[in-house]
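Starting off, we have a lone chain in the form predicted on its own, written out as structure tokens.
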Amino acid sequence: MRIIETIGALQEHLGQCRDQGKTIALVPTMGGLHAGHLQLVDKAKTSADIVVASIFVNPTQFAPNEDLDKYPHSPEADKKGLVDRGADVLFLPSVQQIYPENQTSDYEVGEIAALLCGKSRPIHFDGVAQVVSRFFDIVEPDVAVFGEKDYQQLQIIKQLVKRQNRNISIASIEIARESDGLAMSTRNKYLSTSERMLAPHFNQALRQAKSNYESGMALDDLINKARESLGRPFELDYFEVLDANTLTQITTSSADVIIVSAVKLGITRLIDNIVFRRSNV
């Protein structure tokens, strides 16, 4: 695996790959890699000839009171994981490489950024779109691979590709979970031992809500029951049942449903979702 730190060196190498007729997949990450990230690499390897994984903790998607300075950092383990999984290139740019002076980008996301996670993290998705757009400019991938745990982010990136008229295929993989159902996340490292024991109840609440939905329970009752079941020690941000394709209210024509939620457990913010097809459509 090549480790490349500058844009010029990366573009020179990828240019040589393209001259050989090879396609390129991008797996952008912020490091602190877990098995879910490595599954993204697996997906990328089936989607293109060359897999570029990047590690860059993007400052523009963190609010001043968030964990930019404390975000989990495990460079040696990350490198080993990527080598073992068969990534071809690890791109490790500095902030100055990604955001040189006077560099501008189309990163105003619009209404979707104000929904769900965007209500409590108002700058987050504009920052995500900014850095993803920047990586697309640099790498010019044929395919980019993302996880479905950050479902709102995934929809925003799909919209970004369409809005910017980019010839990039967006691939995704299902949520990677621990054996007890907890969605894998770099921030799970923040959980204390007692919090980690409680954390699986979050996914259990979503699965119960799905069961209630499929049994015909009214949405308001379903959501209220889920909120009550989470209760303490979870601090609820939101719990919604929406059209999975639009992240708006379900209508008679909605084919796919998402049950999506965010909570805090101690200092740790957890997000999770379940997407499924309606049986009566």
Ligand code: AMP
Second form
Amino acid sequence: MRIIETIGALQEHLGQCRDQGKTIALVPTMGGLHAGHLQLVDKAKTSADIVVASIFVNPTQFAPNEDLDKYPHSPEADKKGLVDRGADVLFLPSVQQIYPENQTSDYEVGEIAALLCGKSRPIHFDGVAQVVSRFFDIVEPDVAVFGEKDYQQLQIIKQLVKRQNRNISIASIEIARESDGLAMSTRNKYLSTSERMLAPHFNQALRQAKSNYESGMALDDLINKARESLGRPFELDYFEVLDANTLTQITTSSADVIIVSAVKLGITRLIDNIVFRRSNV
Ligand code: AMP
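Rather than the form predicted on its own that you just supplied, could I have the structure of the form predicted together with the ligand?
Time for the whole complex; same chain goes first.
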């Protein structure tokens, strides 16, 4: 695996790959890699000839009160994981490379960015769209792979690609989970031992809500039940049942449903979701 730190060197290498007729997949990450990230690499390998994984902790998607300074990093383990999984290039740019002075970007994110996580993290998706646009400009991938754990982010990126008229296909993978159901996340490292033992209850509440939905319980009731079951120490940010394709209220024509939630457990923000097909449509 080549480790490349500058845009110039990356573009020179990828230019040579393209001259040989090879296609390129991009897997953007912020490092602190876990098994879910490595599944993105697996997916990328089935989607293109050359896999470029990037590690860049993007400052523009963190608010001043968030965890930019202490975001977990594990560079040696990350490199080993990526080599073992067969990534071809690890792109490790500096903030200066990604955001040189006067860098501007057209990253209109639309209404969807103000919902769900966007309510409590108002600048977050602007920053995500900015950095993803920048990586798309630099790498010019044929395909880019994202996780469905960050479902709202995935929808925003799909819209961005359409709006910016980019010739990039967006692939995704399902949520990778620990054996007790907790969605894998770099931020799970923040959980104390006792919080880690409680954390699977979050996914259980989502699964219970799905089963209540399927047995015909009214949305308000099943959301209230989930709120009650996720009592302290969980601090609920949102718990919603929505049309999975629009992230708006379910209508008679909604084909897919998402149950999506964010909570805080101690200092750790957890997100999770379940997407399923509506049986009666
Ligand atoms: P991150 O480095 O955590 O910001 O995420 C980089 C990519 O990995 C994003 O596309 C995430 O959606 C994806 N990802 C993170 N955790 C998971 C997971 N548990 N399952 C699937 N994809 C994930």
